[in-house]
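Just one chain follows, in the form predicted alone, and it is written as structure tokens.
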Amino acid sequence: MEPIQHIFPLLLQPKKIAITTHMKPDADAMGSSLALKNVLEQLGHQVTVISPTNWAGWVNWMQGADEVIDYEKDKTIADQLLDQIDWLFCLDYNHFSRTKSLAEKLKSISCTKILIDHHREPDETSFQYGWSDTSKSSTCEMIYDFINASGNANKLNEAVCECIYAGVVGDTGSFRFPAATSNVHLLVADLKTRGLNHEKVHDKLFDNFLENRLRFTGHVLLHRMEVFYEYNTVLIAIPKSDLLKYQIKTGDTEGLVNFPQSIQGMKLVALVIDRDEERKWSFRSKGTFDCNSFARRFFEGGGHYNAAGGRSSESLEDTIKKFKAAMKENKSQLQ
């Protein structure tokens, strides 16, 4: 994988480009994709964003979201576009398996593939050019750096600034996580000087839900949360019946895993949701507990040191048993 800087001179030559991200894209995934799309189009490129799946409605306010292709809904159209592209940008994921049913198509197409991502253990052999940096707060921070380093800071218009800020806010937990470095705050200061209305973005990200989501959150915290003080661990297990009862849609469970971190002394928070095809895990930790290694070892997942995800094809009951066994196995680290 050659350094990302090697493509900078090539940006002056108009190309057909597709931007892809991971399934169920969040604010960072969608924000980085749409920010990059906007800038590349200003440079004269023909750009399409393709999501492997649907996404949360609370990112639809981002400029360009209405043009994103849902691969599961429009596979034929997406495949035809992918067969014609010159470049493929892969944002906020570093292994094609993170793109679900889109993975095989991305592996098969013969175009230049470019990685920009901040997760651990990238599959570098799958990309011709790339930039992988786990010290970065978000892929949106990396897109901001990419725009500046390529000499295109003048393309940071209002829409681009909003998308970048949204992703940074999302992946830093509103600047509470260690990844919110001084460079992140300098980034925000620069966006503000360019006219960013941060209040608007926060309103769209956090005050843009229906009543049922708030009632669902209260129900989950009251009835689905277990606290294991001996292991400094919290487990939230959500059965499918809860999702149906409260009419929960994609994105409505975003941020739920962060609530128990407010409990004094907790080192690990685990959230498992019973989806149709699998059980989806989210992990958050504080201090020296490595979520990435934990997720990779026990739940076919990975991510960051203090934030990771995983999956299980076992039943909800069985995957919970597996988690509790893994928690006990890691007792010394959790204490």
Second form
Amino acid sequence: MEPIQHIFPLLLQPKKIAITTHMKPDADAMGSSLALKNVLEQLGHQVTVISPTNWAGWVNWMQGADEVIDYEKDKTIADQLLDQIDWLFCLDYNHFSRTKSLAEKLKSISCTKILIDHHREPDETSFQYGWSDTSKSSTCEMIYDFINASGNANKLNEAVCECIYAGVVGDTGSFRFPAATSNVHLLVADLKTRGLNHEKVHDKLFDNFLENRLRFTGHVLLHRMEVFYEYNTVLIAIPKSDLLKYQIKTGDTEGLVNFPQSIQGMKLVALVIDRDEERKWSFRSKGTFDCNSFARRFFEGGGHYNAAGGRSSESLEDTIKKFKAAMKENKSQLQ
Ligand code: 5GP
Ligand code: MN
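Previous: the form predicted alone; requested now: the form predicted in complex with guanosine-5'-monophosphate:
All chains and molecules follow, beginning with the one already shown.
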């Protein structure tokens, strides 16, 4: 993988470009993709964003979200487009497997592939150019750096600033995680100087739900949460029946995993949701518990040191048993 700076001179010739991101894109994935699209279009490129799956409604306010292709819905159109592109950007994921049914297509096409990502253990051999930096708060922060370093700071318009800010807020837990460095705060200061309305973005991200979602949250915290004080661990397990009863949609469960971190002394929070095709895990830790290794070892997943995800094809009951055994095995790291 050659350094990303090597593509800067090549940005001057107009190209056909696709930007892809991970399945069920969150604020960072969608924000970084749409911010980059906006800037590349200002440079004269023809750009399409393709998401491997659908996404949460609370990113639909971002400029350009209405033109994003959902690969599961419009596979034929996306495949045709991918056959014609010069460049493929891969944002906010480290491995093609994170793009679900899109993975095979992305592997097979022969265009130039460019990675920009902050997850651990990237598959560097799949990309001609790239930048992987696990110290970065978010892919949006990296896109901001990319825009500046390539001499395009004058293209940070209102829409781009909003997208970047949304991703940074999302991935830093609103500036509370260790990844919210002084550089992140300097980035925000610059966006503010450029006229960013941060209140609007917070409103769109956090105060944009229906009543059922809040009632679902209350139900889950009351009935589906187990605290293991001996292991400083909290587990939330959500059966399919809860999702149906409260009409839970993509994105409605975002943030749920953060609530138990407010209990004194907790080191690990695990959330498992019984989705149709799989049991989806989210892990959050504080301090020295390595969620990335834990998710990789026990739940076919990965991510960051203090935030990771994984999956299981076993039943909800069995995957919970597996979690409890894994928790016991990790007792010394959790104390
Ligand atoms: P979340 O719990 O918010 O879904 O994900 C937390 C972090 O872990 C995100 O950065 C996400 O991209 C990553 N992640 C989530 N699920 C998986 C997975 O199955 N595999 C890998 N490698 N990373 C994941
Ligand atoms: Mn991210």
